[in-house]
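There is one chain below, alone, in structure tokens, taken in the form predicted alone.
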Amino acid sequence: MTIRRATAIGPANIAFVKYWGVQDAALTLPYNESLSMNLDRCLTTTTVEFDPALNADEVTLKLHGQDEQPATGRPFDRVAAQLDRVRALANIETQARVRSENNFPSDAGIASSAAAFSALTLAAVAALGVDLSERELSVLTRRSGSGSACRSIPTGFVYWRNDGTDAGSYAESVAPPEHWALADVVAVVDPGVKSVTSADNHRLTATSPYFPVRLQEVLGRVEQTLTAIRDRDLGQLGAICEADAVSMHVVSMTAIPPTFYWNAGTMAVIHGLRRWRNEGLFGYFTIDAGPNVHVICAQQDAAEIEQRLRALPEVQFTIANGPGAGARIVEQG
């Protein structure tokens, strides 16, 4: 076998209705369905090269603001496990050389694992010439352990359907990026690695007495979000985003043991948004597993909102995104 390689770009995505909690950790099957938007500027670029001369997988990471370094421990194990899944499909045992680079903070609540594992899976599949439909690729990406990565495979606005089975838990596009001129301005109040991983908290959700309430709430939010996307209704989408984000974090705060992701910067952004809405500038918050705040707004208001966010002492920097494409191959051979 000759060396076979491919390079893919995977986007982060922001969930309007969150995936929170796994009912099957081995398959990364969620308790609830979710909806998201791919981001056009928060990206991971990954090259996978299967080389018969290698005796073991080699994984190198270049994280935002850091020097390139070999992956070890859990990060390496997660990559190697996903490569094993792809190797099994291709019926080969060839080891791989992986180099991954992202342009935004990792493990800070900006879906870096979604970008990373969508890029990794697509590049590995393309390098080995495994023929998968988009739905099958989404299922394979979900199994990586980063469930939200399956939403980074299709383009634009994405619906992660889930019927509780392996084959029936997949993501599909419900609208292309150009359907709606939305913006997601990320207010970074802490670029550091969060103290408790999303994976750890997914396993703790069922210990929260509020979790059954959240699951009932999510059923209605999914349908309401699909309608808001179809109708391009920012007010409705914004109300859903804020309610669902608070709901998710209440589960974390009431789990055993509890996790408190928010900090003073998180609250400063939330209060700022509420003041600005009273002044007629409409932006709505949503917050993944971390302290940093995603502000959903119309693209025409993004520059003003970004300027105001940067003026807050608690905000270190911002990243402005529009709706983006799904994971894609940029080089193969």
Given for the second form:
Protein chains: 2
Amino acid sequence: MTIRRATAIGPANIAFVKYWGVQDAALTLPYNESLSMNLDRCLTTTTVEFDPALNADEVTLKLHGQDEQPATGRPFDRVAAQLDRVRALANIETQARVRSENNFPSDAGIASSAAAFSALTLAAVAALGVDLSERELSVLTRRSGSGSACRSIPTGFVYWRNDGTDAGSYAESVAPPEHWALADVVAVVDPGVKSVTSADNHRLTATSPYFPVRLQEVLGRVEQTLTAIRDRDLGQLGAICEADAVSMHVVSMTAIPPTFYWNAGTMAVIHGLRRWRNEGLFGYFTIDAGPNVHVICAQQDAAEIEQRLRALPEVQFTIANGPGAGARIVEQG
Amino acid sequence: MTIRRATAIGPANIAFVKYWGVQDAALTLPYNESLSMNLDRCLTTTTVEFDPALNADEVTLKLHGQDEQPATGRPFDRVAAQLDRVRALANIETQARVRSENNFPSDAGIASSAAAFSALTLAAVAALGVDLSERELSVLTRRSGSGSACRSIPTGFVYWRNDGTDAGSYAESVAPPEHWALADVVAVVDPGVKSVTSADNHRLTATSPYFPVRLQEVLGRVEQTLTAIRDRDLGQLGAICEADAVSMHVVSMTAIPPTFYWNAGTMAVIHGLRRWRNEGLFGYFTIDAGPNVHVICAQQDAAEIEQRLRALPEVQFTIANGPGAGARIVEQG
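Next block, the form predicted together with a further copy of the same chain, ref. the form predicted alone:
Once more the chain from above appears, this time first in line as the rest of the complex follows.
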């Protein structure tokens, strides 16, 4: 028996309409559909090597700016569980060596697990030669537990459809990266580690009395976002991004117990953007489960926005991305 | 005919459950009931002098730290309209000279209009010898347009009842000031003037999809607050204050168009309070229509909390109050 290996790259993505709340934790089925853009420069590269000589999976992670480290505990268990799903499809039991490397800071407000689990799933599937459509690959990636990772499989602008079933909760591209010269400039106001895990978040959403209102609103927002992407309408997309981010944080702040992700820097950036728009510079905020702010703007305005963000005392650094491709194989066999 | 005059003092108040949204703007009928505490040190003193020699009302305001100035435009019109309501009750047409003085900074997150309109209404009523019960006086004060001013009429801890009718929307005391040694320490993070008027706020609330949820929640909160005041239960009162303030700001941030009152300093104080509670120092936030944060705590902890608040770089100054009496006459005839 031989070693079977593949290397894949997975991108991070930024959601315009957020995944917030898990309806079925075992299958990672969300309450609502979501829409995102893959990031072209925030990537994870993962090599998976199924080796008959191994007695157990081995996982090493190289985070940005850190030495390579073996994964243990929960991070290891999540990788091994995803490898198990791929092994089940291939009907094998061979253990694997996984090496994963991030080219962007972890916990800087860019969802690294989406990049990681899209790269892992694609590399493992490719190594074993499992024949899956893109849709099936996104379903398998979703089941990793990092639901938004399914949106990092298709290219460009991505729609995570959801009908509440395993096969009907998948991501598909609605436009390639070159469709729209957008930028996502992340203003990092606190690079610290999140104090509430995503898993806890998704569980807590349902305790908020505002969550049912959010779910109703999202139905309309998904349609409006598809139209805004089709028409390349930044004003419309920006309004949706901001309303959806506020709505997601409303749910967090009104959950039992509440979580306040926003900090001083978050508000400084929100108010900065609102001032700059009055001056004719159009950047719109969206905020994931942390204090850092993603600013969505035209690529031609990204440099000016990045400069102004860096001039705010609360902003520690910025990371700029354009729309990117989905997960792809870079080496196989 | 002689000059008829009276001088009254009106306190500011801080709401534990907020008045947010006006159902009938002509009568200033709120959508929901609210509860507050009068402040013992933030006061307006107003003298009203009905003088047959006058051809028109004359209003001068002396704001804290500023010279006395004649009121014009909208501030003048609101005072004159309230004098008209009192004149109608007394069946006279004599014009008045009004002099009003605030002993606390305006626009520091302490509702100065509640102090001003409670003092104005009481002084005008006393000057003309109109015979009103406390309940009738609170109804008349409410109709000034500054609805929360009705809560500054009764003493101590005050419940603004509302059954949707003019006579049934009045404030009454639920406990005297000495019932509970609470403090309200205001952390002023931005003493600037509000960019959205209260009138606009109250109109915009109904555009938020979250407003109906807030109205449902408030029903329970009013009951819980009455219990917390009765039992002097700071943990319970604090939890309500924070949830209600978040809910009010949720409505603002999701109104069309949204208003973001919170700024960098607001979040710095919120996170400071949460850290300090973990250390055993119990202060709870509430936030009116602005960025400044009112910290509700036991009087014995007020000095420590004030010191910690002042140590935050975002906090410019603090103002501490205990529970206070309602509006009172200090000079008559």
